[in-house]
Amino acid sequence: MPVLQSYIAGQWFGETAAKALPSAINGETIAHTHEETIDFAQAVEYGRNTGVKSLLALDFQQRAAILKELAIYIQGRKEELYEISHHTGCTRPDSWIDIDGGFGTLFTYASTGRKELPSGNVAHEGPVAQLGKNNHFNGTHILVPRRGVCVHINAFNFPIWGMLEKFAPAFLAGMPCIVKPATATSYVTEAAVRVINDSGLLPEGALQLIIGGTGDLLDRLEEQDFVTFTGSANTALKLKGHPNIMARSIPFNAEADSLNSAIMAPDVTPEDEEFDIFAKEVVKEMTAKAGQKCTAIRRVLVPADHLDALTDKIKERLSRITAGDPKEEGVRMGALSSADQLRDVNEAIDRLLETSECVFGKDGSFKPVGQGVENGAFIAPHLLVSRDPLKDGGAHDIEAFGPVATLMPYNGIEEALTIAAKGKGSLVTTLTTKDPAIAAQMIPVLAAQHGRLQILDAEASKESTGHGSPLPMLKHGGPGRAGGGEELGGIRAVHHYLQRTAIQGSPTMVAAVTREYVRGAKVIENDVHPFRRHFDDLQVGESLLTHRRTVTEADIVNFGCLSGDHFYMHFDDIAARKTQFGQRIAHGYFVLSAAAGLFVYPGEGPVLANYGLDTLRFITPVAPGDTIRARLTCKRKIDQGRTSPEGHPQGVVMWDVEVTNQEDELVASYDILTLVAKRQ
């Protein structure tokens, strides 16, 4: 059997067999961990020196491009990962969550980085605050790479997704990662890291892999480093309290297993489509990954009047589930990940039965199919009922991390909310209801103790990604027992790995640091219109102050006729006099159009398209007879590596636009996004 190797300081390490890792399907040994001790001082030094240096030689946009290429590469080799993942007890759909979900997260963060991060390695988190009366002193925030290493300690249930969903935002943030997968399924993570290394896409030192224990790794971390953990609440508490982590205030993010619930609202009856949808969702969450998901449904809250009907419906669905070797035809539920996990789940069920009764799973009829499955880690789905869910303990405290759920009858919405809160903080809850008023009443209360809430009705069920599916664009994590941390959530996850710092100074100095024009900063004016300059030549701060235009009665009438906008403020003199403005005023969108007429260069040039307008505000009204002018300034350049359909390179330029009147009062303010060609 092969010996799994760690990947430390750019080298595969370990040759002597140590702990045997058995297949969850038949108990046969798949691989061994290695016996050799890792030099964690070397790993950390390599990450801090080589890894940080190579990552920061790239900028946000370049790292985002690498993530996309890496996702494409892994996608092309996913079938070999599916073959290995099978030994963890996964069905094909189970492995899809882990493997396709993993490289899918890379795709999402590649796109997020390209859209939301600048070129360079300083992200400006505005707005800029004017701290002095005459705008000589400003303040704002920047986000910068921490220049440390990130240690990811992951759970056994998602050996690929669990690694990549943390790696993607950390990589974007410029942090080299040291990944420690759970030993039981580390053979899948090792295979994935080998695929990643084969791609040749990652800069040197960006990713290291630990097979086995972490030794003195946490003792060697410093203030600029970062630790993330996914696993049990008890282990999270132990790691969070590590003396070095506490003494150095090293950021620690925990995502712990939680006692997630599904709540059938009192308006749902057995005759409703939502009743069947609810039962289907519970069964899916019990059997997907054999219930080994931190987001799986553990507590099922149902109106007391419908307890028996829901019990029968779930039992009927569970009875149709075939378990066994996922390669056998018709198998819909695989095994637990290991014999140790099987033992832990059985022990947890025994403890749950002290306060609950089993209504499915204990009749001895469970027979997994496949050769050698008697030596595997298979367990029947178990459906329990807690008759007194208002009491503390039991299913409110004990998690069987497998295909186990406990039904809990309730009377009234307030009681349901009380029962749900006894989970002491959860990752996710699903509320199934037909009534928007019930959702509006319950969701804000549930939100105080949950990281994510799904509202499920017949309409949502047509496209729902499911109770147990964290999505890269939405926050994953929860308060209390769930660990109190946050992962994913789109750009928020990248920000977690960056250092947020407030900066203060003159507008010119703030603009220099943020690489973004700040109003009041010195501008660059020359004889060449900014729209005639290619992306490569254009400088942040290049500016054009236009000629003036006096707004006339005819302008307002013509614009109203052209647009069809005959709002009374523009055409009814008597009505307009009664308003706070005291007179008729020009259309705001006329001012916008007139400003474009003032600053746009009409001839052919490098500016290819205007594809967006942000932060538009109309500040001072413009009346007939007022004179306006515009200042157009290059605010930000973003090199996304774009090319036109014909293959011509281009970049994104954001322009700051200030429209003022004859009193130099600000009339309109906005940003324009344009595509600008690079020199060939």
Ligand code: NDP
Given for the second form:
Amino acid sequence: MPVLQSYIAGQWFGETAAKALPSAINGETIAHTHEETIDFAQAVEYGRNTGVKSLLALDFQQRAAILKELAIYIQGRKEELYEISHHTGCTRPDSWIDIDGGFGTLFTYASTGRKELPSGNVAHEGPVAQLGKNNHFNGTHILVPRRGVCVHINAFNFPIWGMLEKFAPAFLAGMPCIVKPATATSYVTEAAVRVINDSGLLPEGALQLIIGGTGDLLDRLEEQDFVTFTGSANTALKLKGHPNIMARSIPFNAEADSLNSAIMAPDVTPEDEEFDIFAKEVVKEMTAKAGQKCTAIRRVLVPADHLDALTDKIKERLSRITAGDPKEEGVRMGALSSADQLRDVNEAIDRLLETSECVFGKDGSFKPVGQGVENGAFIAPHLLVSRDPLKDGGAHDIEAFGPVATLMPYNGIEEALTIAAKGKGSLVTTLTTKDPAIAAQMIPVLAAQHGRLQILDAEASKESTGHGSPLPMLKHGGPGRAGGGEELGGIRAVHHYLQRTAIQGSPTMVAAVTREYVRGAKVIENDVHPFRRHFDDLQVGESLLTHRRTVTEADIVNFGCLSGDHFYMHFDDIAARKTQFGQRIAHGYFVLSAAAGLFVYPGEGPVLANYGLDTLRFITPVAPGDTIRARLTCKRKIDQGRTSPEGHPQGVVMWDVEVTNQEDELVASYDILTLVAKRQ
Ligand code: NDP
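Structure of the form predicted in complex with the named molecule (previous: the form predicted on its own):
And the full complex, kicking off with our chain again.
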């Protein structure tokens, strides 16, 4: 049997077998942890020096590009991982969540980084605040990579997704990761890290792997480091309270077990399509990954009148689920991930039965299929009913981390909300209702206690990604008992690994630091029109102040006829006089078009396309007789490594545009986005 190895300081490490790790399907040993002790001083030193250095030799955009390549590479080798994942008790759809969900998260973060992060390693989080009357002193925020290591301590249930969903935002941010998977399923994580290493895509020191315990690692962490944790609330509490983590204010993000609910609203009756949809969702969440998901539905709130009907419906669906070795035909539910988990889940069910009764799962008819399954970690789905859910304790406190859910009858919306809140903060709740007014009433109350809320009706169910699926672009994490953390959520998750710092100074200094033109900063003016400069040559701050144009009555009439916009403000003198402007004014879009006419260089050149405007505001009205001019300034350059369809490299340039009138008042302000060709 193989001995799993840690990957520390760029070397695979560990030869001697220690703890045997059994297959969840048949109990046979499939790997051993290693006995040798890891030198954690070396691991953190290597991360902080080699890792940080090699990651910061790249910028946000380059790291985003690597994430995409890595996702493609893992995707190409995913079948090897499916083969290993099977031993954790997973069916193919279960493994899909872990494996495809894992590299899918890399794809999403690659795209998030590309779209939302700049070139370089300083992210500017505006807006810039003018702090002095005459714009000599500004303030804004920047986000920069922390110069430390991330320690990611993961749970057993998602050995690949759990690693990659934390690695992706940390890597994008520029922090090296030391990953510690749960020992029970660490053989899957080890296999994935070997695949990642084979890709040769990651810079040196970006990823280290611990097989086994963390030893003195947490004692060795420093102020710039970061810890994330997924697992039980007890361990979260213990690690969060670690004296070194507390003393050095090391950020600690926890995602702990959560007693998620699903609520069938009072408007849903057994005749409705939503009734079936709700029952199906509950059964799906009970049986996917044999209920071993932090997001699984544990408490099922149902209007008291419909308790019996819903119980029958869920029982009927559960009775159709075949459990066993996922390699057997027709198996829809696999095993728990280990014999330890089986013991824990059985104990939790016994404790739940002190306040509830079992209506499915205890009649002895459960027979998993497949060879050797009697030594596997299989358990029947258990459906319980708690008749007095307004009482604390029971299913509001005890998490059976398996295919177990408790039905809770309620009377009226207020009672449902009270019962849901007894989970003391959860990752997710699904509310099934047909009535938008009920959703509008209940969701804001539930939101205070949850990280994510799914509203599931017949329409949404056609495309729902499911109650239990955290999505990379949406927040994953919940308040209170759920750990109080936030793992995913698009760019927000990247920001966790970046230090946010306020900076103050003159506009020129702020522009130099943010690498973004700030109004009031010194501009660069020369004889070459900025639209004639290739991406490589153009500098942030290059600027053009145009000639002037006096707006006439004819402009307004012509623009109105051309566009078909005959709004009274431009064409009805009597009505316009009654408005706050006291006269007819030019169309805002005319001002925008006229400004383009002023600043655009008409000849062929490296500016290839204008693909949008941001932050457009019309500030001062323009009337016939007013004279306008524009200032066009290169605001930001982003090198996303793009090429044109013909293969010519290009970059994104954002231009700041200020349109002013004869009094130097700002009449329009916006950013233009263009694609600009590189020289080669
Ligand atoms: P634990 O909290 O025991 O373990 C989670 C992770 O923490 C594992 O990697 C574990 O490593 C590690 N760990 C445990 N103790 C320490 C320590 N003192 N120092 C450093 N690392 C430590 O959870 P389990 O995996 O045992 O699962 C127990 C329960 O947690 C489940 O039954 C379920 O209720 C809940 N859970 C919640 C999840 C969620 O996503 N919210 C996911 C999985 C479980 P090792 O495996 O080596 O002990």
